[in-house]
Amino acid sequence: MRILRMGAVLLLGLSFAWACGFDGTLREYLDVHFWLPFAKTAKNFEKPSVRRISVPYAGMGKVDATLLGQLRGVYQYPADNAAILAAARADRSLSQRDREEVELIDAKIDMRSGSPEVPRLLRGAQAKLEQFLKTARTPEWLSEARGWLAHIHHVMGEQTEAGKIYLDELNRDGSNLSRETLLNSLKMNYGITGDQQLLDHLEEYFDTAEHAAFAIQLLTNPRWERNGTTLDRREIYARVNGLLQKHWRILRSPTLAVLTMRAALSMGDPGQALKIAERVGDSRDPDYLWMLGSAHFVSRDYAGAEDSLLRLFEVAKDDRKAAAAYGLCGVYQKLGLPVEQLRFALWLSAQSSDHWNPFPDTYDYSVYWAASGFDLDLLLDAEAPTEALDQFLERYPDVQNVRLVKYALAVRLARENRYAEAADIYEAIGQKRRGPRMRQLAALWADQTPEGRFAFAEYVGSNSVGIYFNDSLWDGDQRYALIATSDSRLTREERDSHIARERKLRDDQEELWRAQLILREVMDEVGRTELGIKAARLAQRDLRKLSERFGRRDEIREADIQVTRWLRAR
């Protein structure tokens, strides 16, 4: 039973496992996707130092023998309500807010009882609301009466008249609804992006300035296709555009222009998008900056895009922070500096000791990389040159995570065989195994006779990943970063180089690899001699623990055959 019990926990940890995938995502930047509006919630609405109260709602007070406490039993614990109700309203020694709780228990109750399919005691319910908010007094219970004809809107599929309601309330001083039972409202009547209904009764946003911005924003979210949403973009971008012109006096003139910016690249127009910018001028505001900068790169001007985005970076105070730094990522590459590419991977990297999830409330902006943090370790391995970490190092000495770029220029400068100088750097940070490991490798280096070279070749080939690989970075994982063979987001010249390093990265980090060459040299200088069969032998082995996934199986293959004959022909 027990073994039953921890196979089908197995089996449940590998569906999980299945289902969830490695999230091995890069460069995000080059994804179209990556550069639209900021994706906007319900919370994003949602106005600083809103003061509320918490009062209990009308019906759920205390239980006594008055008239209003017993009808306070009869909403709590249903049963007939008609002749308490008539009493308490015919109770002369009840205050005013007492008062307004019968009719507002009274609406409620009527409210319960309905339902869609049978609408009458709905509509009863709603009329009652609507009367009691044109006579009622009491703050709390005119909050709580706005919400329940909210709900009442909601739950008849009227999303327009429910969601105006539930974002005033939202923005509402001495509201006695909770800023949580608000969003949740908002989001179960609008969803992610909002739907077919909004869009058909957009023009009834534009009442307020507010919920035409809401409207309009909530429309323009990225739509990803996981939403399953079915709305066409063109469809949406002319329905705002017009509208926006329509009721242009209804915004102020910043705001009606980063809408109309919005409204343009969510259908893929930033061509347009930095006309409309023209209009708005020097602009603080996260969500114009990050459309400018966007504009800019989809445009392919990366340099007005750094400019944007470095904006962006200075002034924002949240997640749209990070995704001005990983933009910013891109558009350093699409560039050439990696020095400055480096700086902003580095900096993303330091923000969360949590690996797998640094930033988790980016997809309320629609920002997405992956947690695997594939990005700086290839950046870091393959991509920046060696001159550019030594360049980091001089310009940026004292930043968060330095440890990683001096990690990796001493994997780097030992891959060039300049073991002395990754002995300096190990020992300075503390790597207590790989700093004694170079210097020995160092004074083997040093003997480049053909017994020198053997016993080079075999300390290397002893040591598989404590040399070359660097395990700062990758732990059994690399191979879902090196995609530049798939990747069809690269130009054609990106491609090629990328697929360029990641071959080379391969070679270069592979012990094994390095070590059979070495000895398979030896073979042929020394021929058939005692080193020489010992240096054969030693290349066969290596060759055959090289692991599938290093490629050159052919050339692999070969040499293991010629150095088999040759050890045969002896």
Second form
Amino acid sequence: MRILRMGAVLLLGLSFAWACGFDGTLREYLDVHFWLPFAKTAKNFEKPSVRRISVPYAGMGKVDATLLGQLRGVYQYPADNAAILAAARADRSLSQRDREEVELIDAKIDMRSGSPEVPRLLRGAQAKLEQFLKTARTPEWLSEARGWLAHIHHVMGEQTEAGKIYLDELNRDGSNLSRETLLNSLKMNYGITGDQQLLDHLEEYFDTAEHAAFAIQLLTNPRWERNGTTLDRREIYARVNGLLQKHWRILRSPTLAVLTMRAALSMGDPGQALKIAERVGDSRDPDYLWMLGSAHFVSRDYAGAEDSLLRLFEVAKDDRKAAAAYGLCGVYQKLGLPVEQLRFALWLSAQSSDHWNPFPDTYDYSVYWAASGFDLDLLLDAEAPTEALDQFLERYPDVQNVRLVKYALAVRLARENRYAEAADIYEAIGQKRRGPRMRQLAALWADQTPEGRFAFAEYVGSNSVGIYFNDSLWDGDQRYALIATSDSRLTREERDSHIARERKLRDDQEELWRAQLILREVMDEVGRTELGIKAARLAQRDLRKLSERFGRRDEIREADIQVTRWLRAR
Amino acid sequence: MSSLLCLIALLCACGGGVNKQPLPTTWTTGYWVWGGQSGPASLAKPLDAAYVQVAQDEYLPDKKLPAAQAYWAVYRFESQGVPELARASEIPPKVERLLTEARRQQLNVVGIQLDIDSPTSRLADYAQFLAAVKKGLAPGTKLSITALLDWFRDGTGVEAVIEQVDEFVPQFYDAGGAEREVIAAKVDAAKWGARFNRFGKPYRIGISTFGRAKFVSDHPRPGEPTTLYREVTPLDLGSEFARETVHNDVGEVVLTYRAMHETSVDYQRFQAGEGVQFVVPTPEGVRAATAEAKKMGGYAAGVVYFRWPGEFESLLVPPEEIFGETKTLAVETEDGGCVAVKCVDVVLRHADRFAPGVVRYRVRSSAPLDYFLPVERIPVRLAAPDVVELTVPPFAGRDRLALGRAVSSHAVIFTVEAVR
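Next, give the form predicted together with the partner chain, keeping in mind that what was shown is the form predicted on its own.
Let us now look at the entire complex, which starts with that chain.
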């Protein structure tokens, strides 16, 4: 039974692991896709504070013995309705509102009976709804009629007509169509990025500024190959630019400029985006600030990207702030300013400490980076120099998650054999095991005699992952972050330096490797003495305990052979 | 000589007991499209015929089919033997549904082909089965069958089978099973022409264009089943394998790679003496078989090649090679979307598949590269800052060969040359 239970738990765990694949991607800011304009969905086109009503739709009111009540009955439970409809129409006692309901029910019954394959009834319903909209006055019936008219257009494949009605209704005060209904309808009508039909009919959206802005932004949304998009970006760019020039009067100047910038950036023309930005001047529009920063970054003007991303970080109220922070990590990485890079990486980690998916809206904006936190971990553990960690603590002593920096600094100091300083930090942050361990190492390190060095190495080798390894950052997953050899987004200099740094990290943090180096020195120094033999045996043990993931396979093998021969030769 | 053969064929045809049909007036070239595999091969002209295996016994595959003047829907029966007679009635309704769907897709499906490996001893049963199928087919729907060469021995009763069909396609491959070191069977017009023409029915010759890779060992265990590989190519086996090359008498090349010491390829471990044997078809072999098929004259109506290439298939003679539409060696790039550098994935196109010796390809960039990240197990290296060098073993070229990712500070242009 216990085995069965364990099996069930294991299966559950495995299914969870399959469902939530681990993503350890690094340095997403080196990917062009990261810097595309923010994706827009229908909800981004919703005006604030639109007042809606919620009244039962026509035919969904009370069913009773009145003629209208009976008509509602045949609508709700489909049955032959011709006679009851005629009777209801002839009923002079009905109010204006009720008479309008009768007409709307009639159109809806036709619509319900129709289908795209048999369009006659649908077209009949369309004509009735259009006539209804010309004569009716009851607001809730009018908005409902517009909704059904849009629905007929949608099922008949008339995307433009349907989309415009839905979009107008989304921002219409007094609409009886719910926000969720309209957002879902728009999504069904267009998908996420728009399609060929939208591109073909683009000019028809230039009847109002809102329609044009909606259509252009949808078409210039970031596109993912996996969504099976087949639209040619160059075609979109040419068409959008041409129409923006032709219809410039419709769009107010800043809107026009931002849309043109968006088209340029989507197309991969950051130079043009920057030229257009000059016309906009000072703006606090988050979309504009992101695109300006992006255009600079993609043009490899990293310093130029800093200002607009900092402003975006300041003004954004939603997850676009996080996008700015991650972008700034890239800016400061490129500018060689690790203290500032750390500031924003730490800010991101502080926001995400309690959640696996800390910035859900970034997906909607199509800005993505992995939640693994590897960027920060590598920065703290290897990329930022020790002095930068010191400077950070001086400059930002009270930021959230600062303990991570202090811990990392203590680890780095230990790697530099500065054990007493490391002990001070560990003790200050209440680290109960590492603090005393550092004190002991400080004492052992002070004795540089062969006996003292042997004792030091023996201690180090018996505290694997407890001295030089940063256990606050890595959880058995570090190897997935050390990918410089396969990262093609780096310049040659960056790549060489990352590869060297990764090697150094592996060497510096590996207690067994460091211990055997000291032991072999002792062995050479004291020769075939009792101490030398003890050192050789310990070195051999440490060498053989090194994991394959550590690397240096040939060196380890060679050293093992040498030590073994040395021991045998005595 | 060929006129003489035609005369003999005609005389033989006169002596047969099968209802004779008019002699075919045109020579056609067709392909079997198998297992839903329809790769990127493209020809200047449509095929005369495509024999398309029906998926799930119901539909033509969803994937884009090669352009053809006429399509045949092929029903394959996997189990050896003749299906029960009762099953014959299941086929016509399926065919009707398929034809309706084909008309909707505007595919000119002219008939069906049954691919049934009937034992020679049961040809009489097979003839009955075919008669039952034919009875249920709508008028105008042609019936074709594949045929095993063994059926055409003397005294097998194959006449009764041929009697039921509109055409037959003898398969000149795998006559001895997949464990042999040869795939194709020799197409010998003098031997086979007379045997086929005597029935007075049009036939097409099935010719193999595919290759095969299988496990081999210096110390095979008797009775051990043959392990076949779908994905392994000679390119995957590095310098740890010794190569032996043999040309067989049907124009195929047999490449045997044996590990010189224990090694592994992906997850497959090879002990010393174990390895992979490739049977690789050649354009010359396929063309020779085709020419020989033409010599059969009489009712010989064409050839059908097995098979149209799948998307990632490399051990075959591609249609372009057979039809002399060879493509020029080229290098293509695809942007890798890097911000701080220019990174592109480099793909070599149309590397010679049939070079008998090692070929070195030099891909030159217009400016020095910062670095190059090769695709795993592809023998490619950055030979100079502006030269990526690929070494391809004999008969190992591919139509599309991903080399790796080239990284430079700015955009560069690539050119390629082959150095033999």
